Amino acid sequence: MKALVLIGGFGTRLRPVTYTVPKQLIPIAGKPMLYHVLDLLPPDVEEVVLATGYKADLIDAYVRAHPPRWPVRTVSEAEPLGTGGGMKNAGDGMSDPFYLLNSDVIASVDLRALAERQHDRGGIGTMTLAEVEDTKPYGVAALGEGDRITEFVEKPEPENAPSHWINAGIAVWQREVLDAIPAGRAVSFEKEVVPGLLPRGLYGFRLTGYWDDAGTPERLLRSQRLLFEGGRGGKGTVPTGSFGTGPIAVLPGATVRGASFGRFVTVGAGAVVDSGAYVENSILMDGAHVDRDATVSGCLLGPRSRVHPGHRITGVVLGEHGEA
């Protein structure tokens, strides 16, 4: 099987960081978000195709410099095409069936079991479903016998939602699904295409592990916590010469001697946390600098940003070269 990963959107809810860095390259629990998504794939996947849009050149360059375990090919779009248009644009040569993954989904899911479910039930596809309280931001499925999806509504008002089971952004589709997507224009796959596929047999695969979409600063940090708690954040121990509990992921070239750390922290490559500073529940991107005796909690610090000596910040997002 091959895998198609959708890397569209502008990451507007993570601005100002995403003015210069695509959200898929923001490090969480020690590695870029995109690579946590790729980690879900079985090792025998033949090829991964990245359907890129915003800042496609940066993603392509990063993947070339840090090649994953699978052969990877990037296919960019000249203008935003939406989820369906992105699938159509990058879908040439897809396997039958193929994996489809959103690039901002952090989840615990067995993709082999998902593919087996699709094989056993047949039909056009099998979509992972997560149970959430607030369904408004998502596509919502109504389930019938054998978890066949009988209705699918994209972003309904809460009173109109047919259930609390939402599209979790990971699926297996038969290749013929690409034929149902109009060519040459932007297409919302979930809104324009999926409802018309229901008569052809679309099934749900209910997730029992953790799931989140890392599209906002709050959910990004929550996703980092889930990864650390799920053992996907590396060793997580506080480095020699620093203090605190961790877990913490320190990327190469970072300096943290004499600093203190609470739980769930990523310190990017070349970042500095000076002696006497304290950081918890935060992401410090490459080259960020937390000065002496500063406190950082619940923050996303963009590349080469700076928190000045003695300053205390909570829930702050700094873009590249930002200061607080």
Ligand code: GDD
Second form
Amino acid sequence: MKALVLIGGFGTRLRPVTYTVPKQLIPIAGKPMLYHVLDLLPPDVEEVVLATGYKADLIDAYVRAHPPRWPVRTVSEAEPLGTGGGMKNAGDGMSDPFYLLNSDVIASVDLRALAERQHDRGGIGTMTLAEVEDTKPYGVAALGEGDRITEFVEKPEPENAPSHWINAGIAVWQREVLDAIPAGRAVSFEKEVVPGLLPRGLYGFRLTGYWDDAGTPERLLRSQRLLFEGGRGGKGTVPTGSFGTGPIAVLPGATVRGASFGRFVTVGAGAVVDSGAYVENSILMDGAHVDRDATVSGCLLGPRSRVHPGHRITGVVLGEHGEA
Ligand code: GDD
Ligand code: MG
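Given the form predicted on its own above, what does the protein look like in the form predicted in complex with this ligand?
Below, the chain from earlier opens the complete complex, with every other chain and molecule after it.
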């Protein structure tokens, strides 16, 4: 099977960081969001097609420098085509069926079992579903007999949500789904196409492990915690010469001597946490600098941003070169 990964979108909810870095390259628990998504793919996947748009050059460069285990091809959009338009644009030569993955979700899910379910039940596709309290930011499914999806509403008002089971952004589709997407214009797959596919048999695959969409600062940090707790953040040990509980992920070229750490931190490549500083539940991107005796909690610090000596910040997002 092949996989199509949707990587367009402006990441507006993660600005100002996403003014200069696409959200898929933000490191969570030690590696970019995109690579946690790719980690879900079985080793025998034949090819991964990345449907890119916004900052496609940065994605390309990163993937070239850090080649995943599968052959990768990128197909980029000159203008954002939406999820459906992106699928249509990049869908030539897809396998039948194929995996479709959003690039901003973290999940514990067995994709082989998902493909088997699609094979056994037939129909046009099988969509993994996560159960969440607040369904508003998601696509919501009503389930009938044998978990057949009987209704699908994208981002409904709470009173119109048919259940708490939402599209987890990880699915298997038969190739014919691409024929149902209008060509040559932006299309929201979830809003404009999925409801019309229900008569052809769309089934739900209920997730039992963790799941989150990492598309807002709050959910990004929650995703990082889930990844560390799920053992996907590496060893997590605080390096010699620094202190605290961890788990943390320290990328090559970072300096953390004399600093201390609480739980769930990524220290990006070349980032610095000076002596006497304390960091917890945060992501420090490449070259971010937390100066001596500063305290950082629940923050996303963009590349080469700086927290000044002794400053204490909570819940702050700094863009590239931002200061606090
Ligand atoms: N190629 C391409 N072109 N990809 C795009 C575009 C585009 O114009 N716009 C968005 N994407 C990518 C994003 O990078 C992301 O990986 C995925 O498509 C979904 O877009 P989001 O903007 O993150 O959508 P969402 O989070 O509001 O909703 C989607 O994901 C939810 C689960 O996280 C929908 O699929 C919902 O139904 C779903 O519940
Ligand atoms: Mg999203």
